[in-house]
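The chain below stands alone and is given in structure tokens; this is the form predicted on its own.
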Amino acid sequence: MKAVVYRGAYKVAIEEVPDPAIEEPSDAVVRITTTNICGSDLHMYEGRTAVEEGKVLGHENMGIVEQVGEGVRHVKVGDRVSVPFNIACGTCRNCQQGWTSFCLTMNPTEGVDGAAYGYANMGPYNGGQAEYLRVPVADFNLLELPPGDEFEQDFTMLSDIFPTGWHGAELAGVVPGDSVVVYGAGPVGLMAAHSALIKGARRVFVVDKEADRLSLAAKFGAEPIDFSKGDAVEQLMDANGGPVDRGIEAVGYQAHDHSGQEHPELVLDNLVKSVRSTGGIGVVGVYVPEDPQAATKQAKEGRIGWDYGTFFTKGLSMGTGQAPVKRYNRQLRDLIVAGRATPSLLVSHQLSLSEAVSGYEHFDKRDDGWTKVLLHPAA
């Protein structure tokens, strides 16, 4: 089959790879219909993870299933389904505790809790930039869908974004009423602003200087902050009239200054300064425990100085952590259905799989407009 490879920092390419089998009876095997470029792919096309050459990259997937194993009991061949970004187990402590994103068993890198299609770190799957994925305890882990193909651009943020986006919201702690900042207008960012207005919250600011980016921000509701034409701070509380509720990083350890200087804390930093006494931060934005190519040499280490001081004078409280996307997914799936959520507004192109050098190459620049890209591998 055909699949995005990676090849190197700044180097994915198009390859003849083996098709997926079942390897144990409680694998299916999926054929993908559509399977997106995730901001977390950008971290490995940039070079800035352990990932392997020759891995499969592609974590947020859906298609249809294509062959079950033998131990596979409700899935059936034919059904249409959504693909958990989380590898999880089903029966090991954190997973009976709805933590799929912290698997103890899925994932044998020493150290590491939780696994993942096609990502460093995250166990020896390969992921969905691919024609067929072979997807590991298929009962547990898949979603199915309505059939037919209606919704298919809302669906395809199930696997991961829009779940992580509704996570951040719970782990910020967002209740009906809330005031919320969220810092970062990528797809995750908006997906937590608009997860925060579906939840109640009365106003959602989102924090940015893409100006495409913004302008999504606007279309889902939420009241964009250019922080290129002022401090973000004082911009969101001259708005507010004072600080939020509530505040969401979906920015992550490559945050920039509007000169583009790299500073890991930034984002921390202005959480802080923004949340009120006593309320909640949610961190879905990625930080990990080594950067070699970092801006400081705390950092090449995972070690961010942020302002946890004044965090811990105000009383402020913090959630972080990858999203367990099942906690989720099947709620998520219903306000699609309902019209209550509409995730596909971000998405800006649809490509076929042949033309996903060019879609990393666009979207890791962050030309203009290019906001979310979603591969059809059978176009």
Second form
Number of protein chains: 4
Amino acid sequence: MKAVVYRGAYKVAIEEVPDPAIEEPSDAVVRITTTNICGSDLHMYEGRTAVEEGKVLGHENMGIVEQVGEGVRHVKVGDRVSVPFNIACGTCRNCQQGWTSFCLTMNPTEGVDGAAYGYANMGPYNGGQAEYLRVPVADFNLLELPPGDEFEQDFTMLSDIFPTGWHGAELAGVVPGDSVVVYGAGPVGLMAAHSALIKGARRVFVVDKEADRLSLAAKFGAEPIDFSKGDAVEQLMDANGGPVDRGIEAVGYQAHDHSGQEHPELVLDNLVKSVRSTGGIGVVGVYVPEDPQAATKQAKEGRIGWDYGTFFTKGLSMGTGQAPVKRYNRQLRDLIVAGRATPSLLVSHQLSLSEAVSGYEHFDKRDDGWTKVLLHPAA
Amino acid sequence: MKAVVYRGAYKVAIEEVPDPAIEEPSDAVVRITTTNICGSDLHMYEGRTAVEEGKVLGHENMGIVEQVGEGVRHVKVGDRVSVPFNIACGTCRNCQQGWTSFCLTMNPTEGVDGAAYGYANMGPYNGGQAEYLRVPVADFNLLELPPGDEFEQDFTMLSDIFPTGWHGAELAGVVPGDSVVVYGAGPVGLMAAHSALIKGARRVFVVDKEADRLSLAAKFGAEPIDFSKGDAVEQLMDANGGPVDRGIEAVGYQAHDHSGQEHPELVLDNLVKSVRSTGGIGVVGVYVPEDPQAATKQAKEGRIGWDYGTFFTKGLSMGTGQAPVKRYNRQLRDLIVAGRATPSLLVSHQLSLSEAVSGYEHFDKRDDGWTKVLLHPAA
Amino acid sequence: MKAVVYRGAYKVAIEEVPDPAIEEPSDAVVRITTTNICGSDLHMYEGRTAVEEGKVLGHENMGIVEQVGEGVRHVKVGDRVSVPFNIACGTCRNCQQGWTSFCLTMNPTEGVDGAAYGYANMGPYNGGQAEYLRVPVADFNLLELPPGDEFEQDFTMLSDIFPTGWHGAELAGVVPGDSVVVYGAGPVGLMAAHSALIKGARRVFVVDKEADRLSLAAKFGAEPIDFSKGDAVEQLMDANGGPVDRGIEAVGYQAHDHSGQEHPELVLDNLVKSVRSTGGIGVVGVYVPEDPQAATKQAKEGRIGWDYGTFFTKGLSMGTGQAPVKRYNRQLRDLIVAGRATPSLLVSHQLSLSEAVSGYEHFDKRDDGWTKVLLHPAA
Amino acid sequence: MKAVVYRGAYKVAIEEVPDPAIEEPSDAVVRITTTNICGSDLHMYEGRTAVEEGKVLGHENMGIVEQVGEGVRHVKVGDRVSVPFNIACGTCRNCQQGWTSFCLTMNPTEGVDGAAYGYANMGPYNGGQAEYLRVPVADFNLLELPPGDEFEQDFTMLSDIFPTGWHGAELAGVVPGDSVVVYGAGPVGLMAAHSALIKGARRVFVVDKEADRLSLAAKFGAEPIDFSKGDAVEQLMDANGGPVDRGIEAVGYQAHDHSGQEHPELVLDNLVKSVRSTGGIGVVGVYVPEDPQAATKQAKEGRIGWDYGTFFTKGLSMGTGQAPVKRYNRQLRDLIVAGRATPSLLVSHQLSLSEAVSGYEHFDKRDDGWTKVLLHPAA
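Output the form predicted together with a further copy of the same chain next; the form predicted on its own has already been displayed.
Starting with the chain above, the whole complex follows.
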């Protein structure tokens, strides 16, 4: 089959690779109908991770079940399914408690809890930017979708970014009536804003400096704040009449100030200032334990010298980490079907697999309007 | 009346000061029967805060209601009461939501939410290391105790350290069956351990290097870890067979390593290592936004460069801040009366008010066995 | 001043009564700008309660603070305020835990926890269908509103029915993505539907037989089910494709079947059938411990023989009782100001105080289109 | 193999039946080391259910894994395991949300959610009062235990009654500091009392009339109330100084008054009186939708005419239903190992399989001291 293969920094190729097959009785093979390029794929693309050459990329996958192993009891060939990016065993303590993003058994990498498709350090699993994908423990991992092709562009957000944005709102503790700020208007930040509004937030502010993304934020019903036009926190305080109830981090350790300099502590500091005493902060932008290319010795070791003294003094709380997709994807699917969630608003490009190389290039340069790229392997 | 008055670094004096009086209709005056010296009083005693000379110290107070204002509807003269260290209005949004430690109206200090008795930056309120204390908004703030003098040494822990330890366990998310580590075997750490066990933790480890405190931890049913005898995290991993479910910080920014050097990031780093992925950390040890006497420029600004990358990668969560005493003191009082909580185990010394100066000296030096000092002004 | 006074079954009169005054230092007097007739006022109007003649009715009140007692610290003369129907002390255990609807100290009636204005068995407090109202413990009870007269018809729902509907959704455990059925499209049922949708429900069904009310349900975005046209549960199952996740009872013990017969067990039975196993039911329709005019001996004693065996077998849960308005009114006010809640949609009539008698008559007969009546004493 | 087989009312026999085998790839076969007779087995024994003759009884099972199917990834032959009484698929919405007691796929019986071993209406699964047991979906359902035979009498309570008692405390909403009443001192009631105390309740009262059971309650640290010596509610009010915070129902529809008459509404009425306003009630005693042998027409249809009017007026809440064992058994196992839970205290008899017939007889007659009977098939 054809697949998007990693070939070193700034190099992906469309190659012919062996078809995936049932390896264990609980496996399924899914024929991919839609697979997205994720912002976190760019960490690998830019050569900032230890991902091995030859790996098939892609962890945002959906499609039709093509084959099932003998031990699969529930999923049937022909089912339309969403594939959560986390690969979970369904049996360990973390899975049992709903933390499929920290499965204790599926990732053989020493010291890392949690596995994923086509991703650095997340286990020996190929990704789904390809015609077919092997899915382990299919009954537990796959989410059934209504048959047909309706809502394809919405459902494709169920594998990662919609649940990840929702998780940000959960970790922040958003409840109806809250005011919320989201730092970062990338796909995850926009999904966090969408989620907070669905959960009944009264006002949601989104901070970024890219005009196309800020206008998408407004489309979702949020209020954009352009930090290239002045201090983000000051603008927020003016707009909201004081600090907000909750804050969501959707930027990560590669945060840049308006002059383009990398400042890993920048967004955390702004969140501490933005959120009122006793409030909550949800962090879904990625921070890493080791970053050899970081600017300072501290940052290389994952140490971020942010304003912790004020964080404590204000009695703030913080939740972090990769989203347990399975905890949310069922209800988000149902909200899509009922017309109350429309994550597809952020789709900017739909490409065939053979166009993926160019898709990576444009998306990595953050070319104007390249917000979210879907690949359709069968197209 | 006689009171303990702050007179500059390492100087407190027993002085004659004016009796407190009803100033507002909602006030009460309490005759103090027991008032404790708190570890956080030592921050002021050592001259590390901006507290004004002449302030009466003491925020851990209990006694008998001597007088009530005209607007007091519930509390009666002669009632035996515990006085939470937080002074709360009962009306603002934070008070309404149970966050009396971050009351929005009782502290006129710019930018600080929350007020307290006899404390730096916490408003113009004298403390209770004295014969009498004025209590604002008495109906809302005072907790009724059973009449008489039974449980006096237990009830005196209800004003601060028992609820503060309990809050640490709450912020960490301790549920029945959990394994828990507490860093710091001072009074708050011991109360956190006691709380975690009452809440049904299966094992609680307490890390310190003082033999007297570690043996108290054992008395409360916890398992002591002496970090002067080897790496704390390694000992913990060996004893528990891996990381624990929850961690509690009861040390604060003045953390020292075993050689006596101050390392404000030390305990946070150890907690990140000690707690399993998806676990929770509760921080009740104090961190400050400004610390002019700190060793590094970062630390002077309250910036702590701890291992945030691993914190995120493990999907940990963290709650922080001063305890809202009123949220817990009623149920803790009832547990004491039922014989299921015995915080008095940690009382080491009971002094008259005139002995307070010597009490401060011994406690500040952490003289062996000086764990918790109670003052009885009437004695 | 002028006030609506109860004078026996089916008799209310506009009478001159003494102006209310400050009786305790914590009191305020509020000049009423809007006060509503509530469905539960009709229990008294129809002579089905023990309310004493001469009582001023009205527990859904808002207005401007006219006077405050000496002990009032927060509320100021001239403030625009909403008055929760519950009168709470702010000091007892129930108030402290957010259950102001079950205050332990404000109602002297033996065996009844909770007090209210102008209501049978809820204490010696006159109501606010009048020019002025005395409000006890004003700082704790009053909710501040933005000055002016904007949102008057929305804010007037904050004293009772909007928080009561919201409480129904809370007790039922509604979370985002849920399907919900509300039995009863009276004002409380409509507010429950509005609340469930704001909280992120994917579909909300409302069951009634009055066309005007069902069309209001549709205006709020809910799906009407007309039980005069067929079995309610069957229609619901067809529309939803099976049982719903949550159910809300907004009818009460005077439930009638489509032929007009009173069946107090009818709605509970339908809820047990409508809600899927493990689901939740919130009951805000009123049931009473004694109902001398009920049809059966059991019902006279408040015993309702509903299908409890199936309730248990399905593992359902149920929450009940009067709403603690103060727990919700702040966030609901903020949602109104942000344009995300518009309870005023259900207002059908606005009358002067002198028109109140006719308002009671029409509302009691459920005359077509008489959904919700507001009185403006100053008009 | 030998097994306890149902042969009609009051008749069980030890018979030779075919050995169970792996039928699906996800199955395991467990060699039973301990299996208990449950109070609910007596419903079948007494002929009050529709259970088919020939069924092997027994849903409280533990043992050693003898054989695993090809699709089993986690469980290994030789593992010592506890078998939850619920048979769950691990895939459906209820399983995913932790409600394994209401699995939507494992029970083919029309209209019943949830499956179990050897039980009426709970699906075509034989029980474990036998030498071997087939366990479907073994990875998801089995709980690993430490190897060896330590804690055998404690661990055997993990399959049903300890989690069921714990569930009662959960449904009632027990939090630290609460006072609690448990109606019924059978094994489940005793486990509920044990659970409430582990969860930090300050006082737990247990109501029954059997002296041997009441003395066991005292052994667990609860306070016995003997309703043969006076009104249960009055005794409780006297002992506690008023109503309690939480109530647990561990009796069920066959409740008898002290004269021996069946009164299905009796315990519910007492709970409504016993629990303070805003409190919670957890119901784990069994109620059924149909009971052809009940005394009244209402009761035959599962309708129980209890004091619902007062339930509403007090704002009480109630949770019900069979326990999802898997939600609790891991933490309860850990509490046993840590020495903080000792459910084995209630074991009264240990028999071989061949003695099971006599065990049923004595237990059914509630012969003095026959509290809890364990069977050891290998003995």
